[in-house]
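Quick heads-up: it's one chain on its own, the form predicted alone, in structure tokens.
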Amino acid sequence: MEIQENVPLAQYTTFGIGGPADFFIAVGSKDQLIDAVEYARTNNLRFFILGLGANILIGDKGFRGLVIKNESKNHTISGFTKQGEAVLTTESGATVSDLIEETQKSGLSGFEHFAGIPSTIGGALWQNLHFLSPDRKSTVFIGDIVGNVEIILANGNIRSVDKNYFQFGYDSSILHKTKDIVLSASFKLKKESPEIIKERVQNNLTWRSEKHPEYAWRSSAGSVFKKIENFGAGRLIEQVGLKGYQIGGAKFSEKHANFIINLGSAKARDIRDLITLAQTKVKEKLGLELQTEISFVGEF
């Protein structure tokens, strides 16, 4: 394994923010991921598994320990089950966008609902990736198509579990509470016309471009706050007068206030200050608690 030292992490995040990691390694297979995790645990190193760097904010002081960049992406598609489903099995560093492209060509439906969301499979299971259904009346979750998942437990053992193990919820899974690490996962996909799948992909991308800020995934981390039942976080931020509000090099988007945009010079502390301000204002004026959807990593 080639371990680098003092590696800046901003280049690996969609926010474009983050100080250096003491140690850094990129892994290209499930076996390499297992070895890297074992190395960290054997040497009593804190470690963090990094995917595409979306939905996270890394502190300006960086990460004390080992950052493992998960690029394990080998995957296969097997034949149809008795229920008429094909099974895609993939390592956890594969990107959702790559799997959408491949399954679309194969006429297999399931992943196209998540078009435009930057995520690896590991991150998708962590967050129970979701988007509106094609009729825009309900929500489609990645947990809906999960089969079996291979994980490393906190004690180092490797185990195969089914979807029920994950206790999937809205923006949540058991991975938020445990130290389990996803190695690979299988998904049950249905046969569908490639043209219909392509149309769904394009419709989802169009919807996102209309609703979300331009370059939302190249200067932000996506939605900052979780949706409160019956209340969209962006509308709440707008109601308390913070839409477009700026601190340092960061501001709430003027197109969708639940996005914070890095204007090019933002620090992690600017993002944190905006988050705290929104939580305080919404609590004071509307009596509601905003909870963050993004995760905070490292030292601030």
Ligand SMILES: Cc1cc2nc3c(=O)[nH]c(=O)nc-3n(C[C@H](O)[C@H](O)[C@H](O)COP(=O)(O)OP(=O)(O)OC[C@H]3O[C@@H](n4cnc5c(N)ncnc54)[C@H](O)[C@@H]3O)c2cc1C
The other form holds:
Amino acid sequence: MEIQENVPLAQYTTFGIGGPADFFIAVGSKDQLIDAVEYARTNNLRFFILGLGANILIGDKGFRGLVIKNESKNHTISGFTKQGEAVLTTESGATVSDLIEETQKSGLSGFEHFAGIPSTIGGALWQNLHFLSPDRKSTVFIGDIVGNVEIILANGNIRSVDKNYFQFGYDSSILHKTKDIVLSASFKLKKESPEIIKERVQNNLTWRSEKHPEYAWRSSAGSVFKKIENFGAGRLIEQVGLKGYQIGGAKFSEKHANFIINLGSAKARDIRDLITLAQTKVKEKLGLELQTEISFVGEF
Ligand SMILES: Cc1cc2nc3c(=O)[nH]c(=O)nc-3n(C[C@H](O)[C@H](O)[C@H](O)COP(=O)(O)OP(=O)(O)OC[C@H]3O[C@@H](n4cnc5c(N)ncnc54)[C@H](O)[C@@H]3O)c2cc1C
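Having seen the form predicted alone, can you show the form predicted together with this ligand?
Next comes the full complex, this chain leading.
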């Protein structure tokens, strides 16, 4: 096992922010992921499983412990069931974009709804990845297509669970509480014409480029706050006058105020300060509590 020391984490997050991990390992298979977790547990090291770093803010002082960068990507597609579904089984470090490309070619529908979202399968199950349906009238969740999932429990045992285990909600799953680790997952995909899937992918990418700030994959973590029933968080930030507001090297996007953008030199602290400011102002002026969708990792 090749463990590195003192590795800067900014390069591994979409915010482009984050101090060093005391210890760092990149794992390329499910077995390596199991070994790395076991190593951390036997050595009493705190550890963190890192996907694409697209939903987290890592503190400027970094992470005390072992960061396990999950690059386990093997996957297979098995034949159709009587219901016309194919089953894709994948290791948890595969990215949604890898899987979209492959399933689109094979005429299998399910992942295309998440086109343009940076995510590994582990991160997607952690947060119940979601996006609007093709008619934009409802929300499609990754939890809708999940079959069996292999996890490591807190006690180190490996178990296969089904989607009910996850108690999926909007931006949530049981993983927030249990800290189980996803090793691999299967998904049920429907047969669809590759052209229709391709069109959905294209429509989703166009929607994103129209609504989201440019270079969001390299300067943000997507939406910072959860939406509150009937109120989009971006609108609330706009209403309290913070759209475009800047602290240090970070600001609320002019295009979509629920995105905080790293202008190039932002510190985690700048982002934290913007978050606190928005929460305070929205509470004071509108009486509503903004909660973050992103998680804070490490020391600030
Ligand atoms: C430009 C942009 C657009 C976005 N748009 C959307 C959107 O439309 N919809 C949406 O839902 N999200 C969106 N997001 C947020 C983000 O893409 C998702 O939350 C995504 O699922 C994060 O995956 P990740 O692999 O980067 O996870 P990370 O950010 O690396 O990790 C997130 C959490 O998951 C845990 N985790 C990761 N892998 C595992 C594993 N194998 N087992 C257990 N826990 C694990 C981590 O420990 C961490 O707690 C967007 C982000 C960006 C930057």
